[in-house]
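Just the one chain here, the form predicted alone, laid out as structure tokens.
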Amino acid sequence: MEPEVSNQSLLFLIVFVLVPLTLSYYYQLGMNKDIVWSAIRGTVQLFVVGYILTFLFDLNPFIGIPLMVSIMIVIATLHARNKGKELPNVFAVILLGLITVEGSVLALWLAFDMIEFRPSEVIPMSGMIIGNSMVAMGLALERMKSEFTENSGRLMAALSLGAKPNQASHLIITKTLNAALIPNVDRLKTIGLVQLPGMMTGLILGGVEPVMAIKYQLVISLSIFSSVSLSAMFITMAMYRYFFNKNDQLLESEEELRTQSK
């Protein structure tokens, strides 16, 4: 017998939007509206997802994987050009790195045989590796940002000596790959010790033993650690050089960066 949430007991959830409320309405966070609305919005969002799901399960493979990938690939895209949009070619960046992630990932689940070509596991699990690979790209870009910032004088100090972008830039470079890795790093650490996994917890809801819903995520586990670790480097290897200008100087202002992107 499959698990099942009937429709009545979804409304109790209600309960799970009530308690930060009360803690937003209690301590003054100012964020009522913004917990309404963002657990309306995920909660159509997801029905809306599902029912498109259901329409592309029924597709054949070469349509219904490549259509959907696609659409999630742009929309992270989006979302992660937002984290420095004001830097140039941003957005082409991620779009490329997150193609390139997502085509190499597929490409080994597909080649070792860990997934078959049929959307059912193709989307499902490239929604969690373009998912992670965003979140990635975009806190890579964030903290390069503020570490650009916070060490405008010591880069200026090295590049006055003689220093070239990419050696200027190093320490920065390595600060923001770690601040990148560490959560996943801490995650791989205490996986089915702290917690169950998601895909583990619904392979075994769905009625999958034990052992073969481990197997499941560690693919997916291992497939989202090096996927982050990828996109990490990618975007800061590709996006690190718009913050000097043709003649190696260091631009200072996001005004300069976003005057170099035209």
The other form holds:
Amino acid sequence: MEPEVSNQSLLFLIVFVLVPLTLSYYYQLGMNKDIVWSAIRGTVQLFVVGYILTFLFDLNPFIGIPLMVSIMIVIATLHARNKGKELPNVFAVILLGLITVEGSVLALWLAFDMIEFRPSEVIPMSGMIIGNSMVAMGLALERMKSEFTENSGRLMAALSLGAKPNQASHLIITKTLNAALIPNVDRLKTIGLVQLPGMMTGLILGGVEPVMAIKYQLVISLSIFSSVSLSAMFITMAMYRYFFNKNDQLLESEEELRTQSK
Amino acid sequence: MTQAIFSFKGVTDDILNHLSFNIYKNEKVMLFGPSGAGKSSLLFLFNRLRDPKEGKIEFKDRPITEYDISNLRRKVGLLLQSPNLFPGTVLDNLKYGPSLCGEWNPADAKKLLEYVQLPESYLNRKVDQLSGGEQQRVSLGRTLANSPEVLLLDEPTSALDYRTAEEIEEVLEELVDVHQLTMVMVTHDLRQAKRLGERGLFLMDGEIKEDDQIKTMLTEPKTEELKDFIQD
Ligand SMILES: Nc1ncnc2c1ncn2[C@@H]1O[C@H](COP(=O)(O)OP(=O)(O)OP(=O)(O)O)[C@@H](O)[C@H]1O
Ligand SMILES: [Mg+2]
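Okay, that one was the form predicted alone. Can I see the form predicted together with the partner chain too?
Let us now look at the entire complex, which starts with that chain.
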């Protein structure tokens, strides 16, 4: 079996763009330019990535894999740190976190022979790990910031009772981790029922036996689950201290957060 | 000769301007003044939730900065306007402070509830099921659990209705007497200041404009600012 989307049929994809375009035109959503631009951009982006991947897959794994994984980690770090720009060292912490997470997951995969050290396996799988970890870190950062603002009264009460920052933050850390894990637990619960995961769909369309596809999907789903947990934990533990100064006082304003790091 | 328990000398920062005064043991000091005067900011200096930029603060003749912060905060307890209870039961909240240093004695729970005049059956109630007044009592009990010598209060009744506020006032008055506490309380309610305290500090624009017996301040205010404030 050699399923393939032919180039001619690819042309008809334009129909799928015309639908939102017509909607936007008809209801004057003012998104015409955006829709056309994003469709073109997405297409070009994917083809470019396709060629880059072909190039990388042909490289020596010991060059191609570290190269691509590093690029992915740096881009993910740049992206995630936007969620916590006012916090000191956020770039370094996220970078270190992503390296730790990706490093340990990759080591486990290889140690237990779950995948082979080939660019065509390591790079897409790592991409999923890094991408999900990036989102998890960003969400954890945002959540932590809003929990600190919402609970400033409780934090002041805890400090006033003699709590150290780690003790006072306990409540916030718990809530942040909870928020990071719940969607993942839910996703695992419904996996395959509501939506066939992207990777499995891809493998099945590519002609792989469904049971085989499921094995890969299990590896990736559980790996994502644990990397996401690890990422949220890492970022929370590394960052909570920056909401206090060295005299166990709560920093309130953004300016204080930026300037008065520990 | 009574000894100063707190001594402020030239305390200055963005909000407060050269404050110098003493607080003596067992005094009941009422801090009042218009909104934004810096009352809360001043109060938080006593337990180092904030530090001033300049000036000296002494607690029992030693610079406040020489104390271990957690120990200082246990000795100088604080009650805020809203109860800010931790999720969980009344007991969880009461034991929070002492547990931090492994000093919780379960027998104290009953005593603390008695101090704040709540029935013993409340111990295992979830705090989000309590009324505002009850929550504020639990919050007070939680502060008292550390056996503080000084009690700081930042408008502890302003979020409560008149009746409930009066009940809290009664609880406070008795506690301060029984435990020989020194009390520094922020209030914008002058009648409450008169009921609960003896000495008043009138704060405005980060400065202490008057420091006198509250009764005297109300009957013969010396500054125009205080006159205006009383009239409002
Ligand atoms: N975290 C903060 N950062 C910067 N300025 C602040 C901060 N908190 C308060 N201020 C400012 O400091 C001044 C004093 O505030 P403070 O809360 O001490 O006043 P207050 O007398 O307690 O007022 P209120 O009666 O409204 O509680 C105000 O002008 C306020 O806007
Ligand atoms: Mg205030």
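Predicted model only: the values in this text are computed from it and were never measured. Residue numbers count along the first chain shown, from 1.
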- Rigid-part membership shared by residue 28 and residue 73 between these two forms: no
